[in-house]
Amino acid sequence: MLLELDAVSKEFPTRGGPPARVMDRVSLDVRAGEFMAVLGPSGCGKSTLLQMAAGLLPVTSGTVRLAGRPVTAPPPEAVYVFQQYSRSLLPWRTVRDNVAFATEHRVGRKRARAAAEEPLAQVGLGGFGDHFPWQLSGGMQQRVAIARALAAEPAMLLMDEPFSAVDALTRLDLHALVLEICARRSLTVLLVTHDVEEAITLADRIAVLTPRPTTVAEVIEVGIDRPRDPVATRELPRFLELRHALLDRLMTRHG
């Protein structure tokens, strides 16, 4: 397993009164190379359990590790790729410095921004280095973010809601664009979404939440071949089965 959570809780403070327990004793393997998909009902938690993954939130109780190291700061194996890319991207920078912002620290400006060339070339900016944010479209900008990502050479991607503010027509080229990319580096992913049919079009196994406090009811595997195709899979039988049955499950715990 390369992330793990075991048995962790989250609690927030409120005013006058005992804390607010949000999370309780989630226990989630992620194994190495795999795609994994975390759905929820609305104020579940998806978000803090992603946070607390990457080291930005603590945990009130049990243990995060990646790689077999405990997580109590972002750890250098694994990249946070926020929903919001218009503030993730720094917009006095050009697209080619926002991608070597990643690893100039490291390896100096110069070097970081020669070696920005090839992310964006992977994810189809190869011809926009030299614009600035503000000067391409969201899903545009949103390739900007995950180039940036895999600038940082990671083993690990954590997704939270990643495509949720882009149209429908630029979601489904995004999620070719990280099937692509994942099958060719190998990488492992966990994805925090709202969207069934993207985290079975995405996902090797799905951890379907609670309402609060959260736990986890259950985790599919999606039982799909790969390669996918974000619009063939859609009319498989099996992705058909799992649509229903997610839809069902959530649309019942949340009414």
Partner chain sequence: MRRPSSGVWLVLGLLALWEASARLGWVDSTNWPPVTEVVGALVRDSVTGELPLRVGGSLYRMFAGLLAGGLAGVVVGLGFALVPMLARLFGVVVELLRPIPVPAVIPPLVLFLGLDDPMKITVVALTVFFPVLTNTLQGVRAVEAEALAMGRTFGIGAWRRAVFIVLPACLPYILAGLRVALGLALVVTVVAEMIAGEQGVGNYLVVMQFAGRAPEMYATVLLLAALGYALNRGFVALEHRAIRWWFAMGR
Given for the second form:
Amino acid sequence: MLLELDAVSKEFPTRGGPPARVMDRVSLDVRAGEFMAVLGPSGCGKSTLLQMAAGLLPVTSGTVRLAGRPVTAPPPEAVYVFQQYSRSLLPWRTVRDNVAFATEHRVGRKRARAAAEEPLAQVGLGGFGDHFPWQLSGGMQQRVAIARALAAEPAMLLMDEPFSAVDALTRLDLHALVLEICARRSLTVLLVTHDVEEAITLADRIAVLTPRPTTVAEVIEVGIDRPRDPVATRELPRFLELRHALLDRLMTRHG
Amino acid sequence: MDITRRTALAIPAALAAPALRAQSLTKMRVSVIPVLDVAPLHAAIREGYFAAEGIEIDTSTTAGGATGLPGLVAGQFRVVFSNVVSIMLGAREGLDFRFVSGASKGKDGPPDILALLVRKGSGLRTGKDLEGKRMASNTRNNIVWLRGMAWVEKTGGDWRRVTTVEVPFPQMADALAGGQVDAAIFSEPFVAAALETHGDRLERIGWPISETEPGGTNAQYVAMADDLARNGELFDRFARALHKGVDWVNEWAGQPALLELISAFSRVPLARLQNTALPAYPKGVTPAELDTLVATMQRYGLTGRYPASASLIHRTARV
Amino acid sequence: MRRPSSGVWLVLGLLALWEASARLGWVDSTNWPPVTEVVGALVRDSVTGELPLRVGGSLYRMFAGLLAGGLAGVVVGLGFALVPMLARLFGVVVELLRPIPVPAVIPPLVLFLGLDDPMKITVVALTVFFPVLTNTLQGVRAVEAEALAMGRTFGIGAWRRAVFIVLPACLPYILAGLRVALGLALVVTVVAEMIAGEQGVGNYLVVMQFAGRAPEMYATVLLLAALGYALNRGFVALEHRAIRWWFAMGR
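Switching forms now, from the form predicted alone to the form predicted in complex with the partner chain, please provide the structure.
First the chain shown before, then all remaining chains and molecules of the complex.
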């Protein structure tokens, strides 16, 4: 078990009233090498869950453990990939220097810059090191953010709706990229998304959350063989079956 | 300006006193106003008299003298040139000023260094005419203002009924010609400048010094009493050099060399200086003239208990 | 060559009006010399080296104050933003000091710092400090939360985050504050030089005023106008180079 969330609750203070409980005793296990997607309706606190897992936000009660150790600050093994790539990239740094930023405080600027080339090539941005982020498209910017995460050589990626801000075709490209990288690096991933198809395409297991206060409604095995192709996978009967079941569950028409 | 002054100072010093060259000069900072009265100081600097006494003078020009006396109290200056009324007002408040040298006073007859100007055709002729009018003075409660009030009374007016308006000298001619004031007490070289440029519209109706107190005292150099007590020998040398400057100025009086010197430090064009009245340059100040001045001050509202005049005069000014 | 813009024509027109008003006696005062005499005075005192020397001295004091006040503004601004305790302790003091017009603090400063460069540079530094501080604070508020969280997720310490994320992100705001401060700094330098001492453009202005030399006075005014314009243009050019990303992103 790489990441364990044990009865994690989160409350936020409210003005004048009792604290608002947005998350209620969530328990979740992510195995090493596994790709888990967390699927939930908008506003159910998915990002909050992920930030607590990343050590960016303290829990109100319960424990988060990574590789058996309690998480109280961002652990070196896990890197958070942000939904708003344009805000997490530093616009005054070139693409190469953005990627180097992940490691230069540990290995020095020169080595970090040299080491940035490999992850950049891996995300298909080999020739773009000298560009600035704002000279690139949204999809390319998210690739830079992924390359930066990879540069830190983490065991685990915590991805917060990373493909929600790009167009549908670009999203498929990025799905293919993530599938390939995870396979090659045997990464553990916890992905938060509200996109059912994305969750099925990428994940081994899908945790479905309830509306607030959030709990885990159920955990579903995807059961589609790897390697997967993001386009072909969508035509498999198992894909359609899961898609139907998950959408049915998430849509509000049943009350 | 700084650089030329220092070289001007260094060259004669090197000729006059080669022994002093290696020795470092004592720096003295003197607050001055860019007026004719300080010609002896600049003469002494230029002629190397201070350098010969082992002193380097660092002048600091302040417009209107606003920072001069407060700067002396605060220790910014060793010596301050100031008009006598401001000095005596400070002494009245208990500030330990001591006169180290005279600087300027009126001559016994016209032309004065002060003049009362009005617009031509205004019909204003005497202090009586000025009652209820507005009169410009560069500052209230200084020697210029005091002489102006004395002139108003001398010529039949009630000084309390003349409204004083503070106007800096450089703006006075325009203010008078433009009708913002009805009369103005000018000091040289602004008298000459006003008559040169506004002569068609302005005229002089009075000589405030020679018509009220011929040869009246005007301005001095002062230092702090405790500084004088501790460094009396330095101030002896200072006064010796300054007084040689006075001799130089008196020697060249009426000749182009003096006007060239004044033009160099004041930047007043030479042509204008030729029409400018100069003060007398005394080396000292006497208890009698201070007593007369204090009596005049008391008369025009600057009342109070002033220290005994003789106690304010350092030995260097008893000449 | 580019055709002169309408703004240039307006300036030339105003100068022509100035010349005519003095020459034809529309404004009749020695304090209103024709512009050609003013330019003559400007050239004369430039050739003798006096004006360049004085301008150099004034610029030295201005830039020294700009550097000191700017650095202090940035450091205090970052300190306030990153250590809320400091803001609570000193925020009120700063708010109380800020509205004081700088010329009003010159007399007390003279008592403590004298009449020379330390006083003048301090006066400039004080002038520069407040706009830079306010802008730095505003800049820190505008730093993206994601950028800071990104730093934390890679295990980058607080100091390094301040220097490599917060400071560069604030730079556009800091530079905007400095640009405002630059104009004020020139004004305040000249004002401080007018109070006392024998150096700089401000003293030249006073001496020439007392000597009744209006052309030299206006020459100084023209020179200061040109200097202020050139400084601002130079600063904007530097700004565009330093924060190219900011302008490229259309902020």
